[in-house]
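Below, in structure tokens: the form predicted on its own, a single chain.
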Amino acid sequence: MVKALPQLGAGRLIVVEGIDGSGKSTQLALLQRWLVNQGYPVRFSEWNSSALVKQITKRGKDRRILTATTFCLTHAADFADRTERDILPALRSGGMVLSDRYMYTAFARDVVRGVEPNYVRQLYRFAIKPTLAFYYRVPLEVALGRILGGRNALKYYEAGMDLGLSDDIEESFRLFQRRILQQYELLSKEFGLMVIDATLSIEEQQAQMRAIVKPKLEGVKRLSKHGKVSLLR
């Protein structure tokens, strides 16, 4: 098994994972607000957001020409660019990096699409090991209710229509997410992800998250009341 590289710098890297509708993005946003209010410098990163690669991926999706392998490679390129431009500099400067999805998303989705697991792990062998990686566990039907109840339309690749699971886009989405959920359950054991019960109230989930994060903050730089950087404990 290929393992992520040791974390570099004096900063902290915290990531969240989970299927669509797990509520992980909401929890990460709340954590970000709390950390900023505590005076920590925070850099936010999210999946498929590299300015260099994002438009290429979008064109491929719009034209529906992405294969499982090209999908895998474009997301890896996006991840590499964000690591080099955003994540590493922030960690080396001693700041906090919060990432909405990380390499585990590729380990789940690409494998479901048929890419060989070890190939994906080798591809992400440059990834920095997170300080903490949370997995928001939620029953499939709960997650689907949140997504399908709040969306006007599902997108082709989002629903896994490229896999030929079903001609019905909602059924394809259901089958696709079920397979991804199964991968996350395996990944949570393989990589020791911190499991949060995503059926709890938003407040309970956030309290658990903060309790786990807080001990990891010792020695991280903060901005003093005068706007200067200090190592407050």
Ligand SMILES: Nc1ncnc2c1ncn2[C@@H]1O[C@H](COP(=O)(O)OP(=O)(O)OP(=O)(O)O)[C@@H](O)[C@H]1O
Contents of the next structure:
Amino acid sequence: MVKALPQLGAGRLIVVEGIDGSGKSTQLALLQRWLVNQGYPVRFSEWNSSALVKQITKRGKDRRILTATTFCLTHAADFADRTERDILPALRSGGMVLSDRYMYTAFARDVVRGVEPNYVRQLYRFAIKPTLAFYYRVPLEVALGRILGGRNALKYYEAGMDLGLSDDIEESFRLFQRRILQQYELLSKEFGLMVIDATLSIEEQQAQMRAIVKPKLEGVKRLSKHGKVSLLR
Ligand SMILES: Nc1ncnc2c1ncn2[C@@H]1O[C@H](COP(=O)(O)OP(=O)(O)OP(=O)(O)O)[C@@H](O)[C@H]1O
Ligand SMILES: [Mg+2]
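Would you mind generating the form predicted in complex with the named molecule now that we have the form predicted on its own?
Below is the entire complex, every chain and molecule, led by the chain shown above.
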């Protein structure tokens, strides 16, 4: 059973948040490379990727039978599985965990879908508090410009079509993302998220992130060339 309010352990947990197209995955991949090059053991975890729940969520999405409640609960189950199976063990062993989206994604999306804000927060109370939670703040049109040009067709739930905002999937996506962006702005204050200006160049943002992460690495173990754990700095 998940114990309430688990401790971080000896490791560090760094998470990235923001609307679609804000540049989270780009920045996290660069951060991961930087950490690995320095010998830190890094575990990567991604939203909606747990082997336990993925198929159920996929079936629900493909058949369009997920409601706001079941959408919320399946994603919470996914998060719980990754927390217990991946995130907690890696942190307890003193490693770095990088998470592409975290509970704040649920706080934004589920609330936009009409789930009670306190309910979602209570549901995720088993979540480990991150060492650093970055929020990539970007105007809606910038994010839309980045993704609508270069990506495959939007999916039903991704565009928030279940909310009935518009029959046009692109328009629905815009309206849905706008509401999610409003939630992120509130969340950044509520949880003290570390705001990054995501309109800056990839390099500038990465330099800022590394400067913020660096002091948090003090005392974190590294792997030696032979794969052994060491505390050498
Ligand atoms: N600072 C930037 N300036 C210009 N383009 C960028 C910047 N950062 C990322 N991009 C580009 O924007 C697109 C979306 O970036 P990315 O996949 O990192 O976003 P994301 O926040 O992870 O989106 P999603 O939530 O959909 O996974 C990619 O094509 C990426 O190369
Ligand atoms: Mg991404």
